[in-house]
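Presented below, as structure tokens, is a lone chain in the form predicted on its own.
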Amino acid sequence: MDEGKRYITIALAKGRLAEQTLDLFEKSGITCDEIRDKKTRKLIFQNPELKVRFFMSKTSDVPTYVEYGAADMGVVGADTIIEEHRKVLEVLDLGLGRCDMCVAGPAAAKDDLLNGRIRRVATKYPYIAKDYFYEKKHQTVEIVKLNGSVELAPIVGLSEVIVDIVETGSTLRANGLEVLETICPLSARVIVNEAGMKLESERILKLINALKEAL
């Protein structure tokens, strides 16, 4: 072990995704198991011996931790990391956590939505759903961003349709929507520090090709 190592720091979104993660990162050799005791009310977890540290962190705060150095690199949904639009190198898709991007409300919608008759959406992502309606569809709608269910949005006459993540769909149907338009794929990625990309290529990428091997 060289002792004048700096560590390299990864920034991991608390929950399902995190699990999944590390046992990714076991099978490709970087261990660390502190971070396994349940019972531990730390919030960085080192490696000594390869130099790496992990911290868990709120999803939507895992880019802005990349983008600003104070993590080297993270993981996270492709979802937060367009959602944030933070300055950070998008640089492995780890395929965990499939789904998609969609547009979906009430089967009635489906024409208005074709003719450009939509006056509301509802999301938890509006830069998301801004960007699709604006850009893409060249559609002015008024987006209204909700931290709930929105699911509830058009059935109770919030707005027309939603954009959301859609995995199986079974939360949509049961409450009378489809998905009516896709977006684009979602999974997680591994985003790197643009700067600690540059001083710590030869580690960074070291970690990369070895999450690589483990896929």
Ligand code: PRP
The other form holds:
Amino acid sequence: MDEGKRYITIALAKGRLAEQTLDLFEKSGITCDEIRDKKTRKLIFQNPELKVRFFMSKTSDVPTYVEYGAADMGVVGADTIIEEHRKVLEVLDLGLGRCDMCVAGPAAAKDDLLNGRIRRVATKYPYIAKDYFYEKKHQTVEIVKLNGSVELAPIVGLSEVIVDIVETGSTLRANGLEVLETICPLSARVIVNEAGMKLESERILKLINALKEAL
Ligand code: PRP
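Right, and the form predicted together with this ligand of this protein, after the form predicted on its own?
Now the full complex is given, and it begins with the chain already shown.
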């Protein structure tokens, strides 16, 4: 082991992708037992042999840590990468957590959506919703930012439709809603800090290749 080597820092997203991402890192030999301890209050975990350290952050913060170089690499969903639009390099599609970003609502809203008669769209993803409605569909709508359980919005009359992630579709079905338009496919991606990619390219590429092989 080279004692002088600096640690490569990897930011992982808390939440639904966390377990699958850790499994993949483990499979690729980039291990860290400490991080699996559910009772720990520690925020950062290291593997001194590999000189790699991990931390788990709120999903939407992963691209921020990577843009500023506080993390050399990160693993996060494409939804977050697009929404946060940080300056990072997207280097690998891990194919985990596949789902779609969709416009959803009651079947009755389909005609209004087609004919540009939607007035309000509720979403956790205002940037993605704006880009879709303003730039792609050339429709002026009011975007209402929510922080979760977005499916409620059309039910209680906050908006006619929502822009949200659909994985199995069961949340929509359970609430009498359906996919009206698909915006783009999503999955977990590896992102890298731009400067770090130049300074530590050999070590970072080795980690990326190990992940690729484990896929
Ligand atoms: C996500 C998303 C949908 C649901 C889709 O929410 O916003 O609500 O999952 O999954 P499904 O198609 O498999 O039903 P999440 O569980 O992250 O919770 P939140 O709505 O409170 O953010």
